[in-house]
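Presented as structure tokens, the chain that follows is alone, the form predicted alone.
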Amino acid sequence: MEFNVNDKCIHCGKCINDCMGKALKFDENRIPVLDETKCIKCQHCMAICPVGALSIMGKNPDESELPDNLPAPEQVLNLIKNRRSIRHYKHENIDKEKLEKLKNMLNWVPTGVNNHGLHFAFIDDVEVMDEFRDYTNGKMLRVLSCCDKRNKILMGITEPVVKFLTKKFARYKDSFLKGEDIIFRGAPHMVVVSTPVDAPCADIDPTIALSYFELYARSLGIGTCWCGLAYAMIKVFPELCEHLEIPENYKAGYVMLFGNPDTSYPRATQPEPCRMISVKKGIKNSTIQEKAKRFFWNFVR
């Protein structure tokens, strides 16, 4: 791994103190040296250097963006408050420049232990999305209409899958059978984020990535919707994973629909307050029964 310190180094040690993996230390001349076996490639050493004396992985610190022109806290809060799940879209492709901005932004999303193994499958053409939509809706329609055990076998659908999907679609079944696009809500685009099964934080990394995607999309005037139904389809119909080119040893983390919204919200909602407490000093001694109960709730899902 390429690691260089030039003569601008002021030997302040900030890079060493900020290194999470303890991969940096001073040599006899108080020059930072790298132990590659401990480095997680987060680039914090380059980012924190006050004089830009350090480069890693061939990156030039002079090409890094500076933290200026940041939005005011009130602007960020207003963006969060006015984020909405969009379920009505224009049947058109979004602007290519905005699409590239969205894709490029994902390179900066945080991941556990800086494991940048995330895979993003974009359906960024409305015609491709229509094909995917028609296939998936047709497959689900056959499942909901299929009551004969022999037909289920011919379709390659197991009883547990049928029960899972029937329960998942219980509240939407009538609308779905009438031909409504309950799964994709007419969205022209979709992104599926997947993660290696052995990633340190495989369960949460996709959610973090899509949270960043959602807010940045909102700032660009693009609507989004977290789509649990599409996620369910991908989980139970393996051919969809193949079509999305999700790599082997990866699992789909979640799905987000997006596109130019065909609706607008002139004001924010007024949600009920969440439950919040300020934790007090003093660790409580729980009984065995309380610990067992809490252990169950922690892992029930």
Ligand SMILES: Cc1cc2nc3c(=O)[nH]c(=O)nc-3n(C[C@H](O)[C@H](O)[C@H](O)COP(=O)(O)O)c2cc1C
Contents of the next structure:
Amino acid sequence: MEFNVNDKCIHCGKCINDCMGKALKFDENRIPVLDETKCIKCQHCMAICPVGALSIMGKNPDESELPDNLPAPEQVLNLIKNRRSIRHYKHENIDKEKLEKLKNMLNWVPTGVNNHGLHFAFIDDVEVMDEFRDYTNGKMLRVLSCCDKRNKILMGITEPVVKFLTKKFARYKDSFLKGEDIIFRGAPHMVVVSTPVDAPCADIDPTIALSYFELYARSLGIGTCWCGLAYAMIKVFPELCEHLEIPENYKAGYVMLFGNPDTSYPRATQPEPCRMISVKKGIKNSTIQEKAKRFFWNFVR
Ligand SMILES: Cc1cc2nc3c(=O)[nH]c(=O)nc-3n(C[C@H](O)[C@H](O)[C@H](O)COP(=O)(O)O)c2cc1C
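Could you present the same protein in the form predicted in complex with the ligand, rather than the form predicted alone shown above?
Below is the whole assembly, all chains and molecules, this chain first.
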């Protein structure tokens, strides 16, 4: 891997101090040297250098964006408070430039151990989305309406799948059967995030990526909706993963719908406060039963 320190280096050691993988140390001339085997490629060494003397992975520090022009805290908070799940969309493609901005932003989302193995399957085109919607809704219709067990198995719809989806759809069944697009909410676009099954933080990386996505989308005037129902469909019908070209040894992490909103919210919500505590000093010695309970909740459930 390319790693260069030029003669602007002031030997301050900030890069070494900040290196998460302990991959950097000074040589005999107090110039940082890299042990590639420990490097997680986070580029903190380049980002922290006060004089821009360090380059890694062939990156030119002068091409990095500078942390100016950041939004004020109240602007960030306002964005968070005025993000809404959008369930009514215009049946049109979003502006291409905005789409590219959204895609590009995803390169900056954090992943555990800087794994950056996420895969994003975008449905960019409203016609492709309509096809996906019709196919998936048809599948769900058969789950809800086909009573013949043998027929269901032939269609890849097993009893556990029926149980799982029927439970998820309990409150929407009637509207769905009347033709309402309960799963996709009429969205013209969708993104499915997948993660390598063995990524160090496979359970959380996709969620983080979509959280960034929805906030940035909101700032661009694009509506989004987390889609647990589409995620459920993708989980149980493997052909959907094939269609979305989710790579081998990857698992779908979550789904987000997006598009130009056909609705607006003139005010924010007023959520009930979450439960929060401030931890006190003095570590408690819990009983064996308490420990067993916690272990069960944390690892088994
Ligand atoms: C993990 C997750 C899954 C969700 N799945 C769906 C879904 O399948 N369909 C839907 O219409 N909304 C879905 N939502 C949106 C929530 O219902 C929504 O966040 C909630 O109603 C509050 O509205 P707000 O997001 O506008 O504050 C989901 C939200 C999250 C966080």
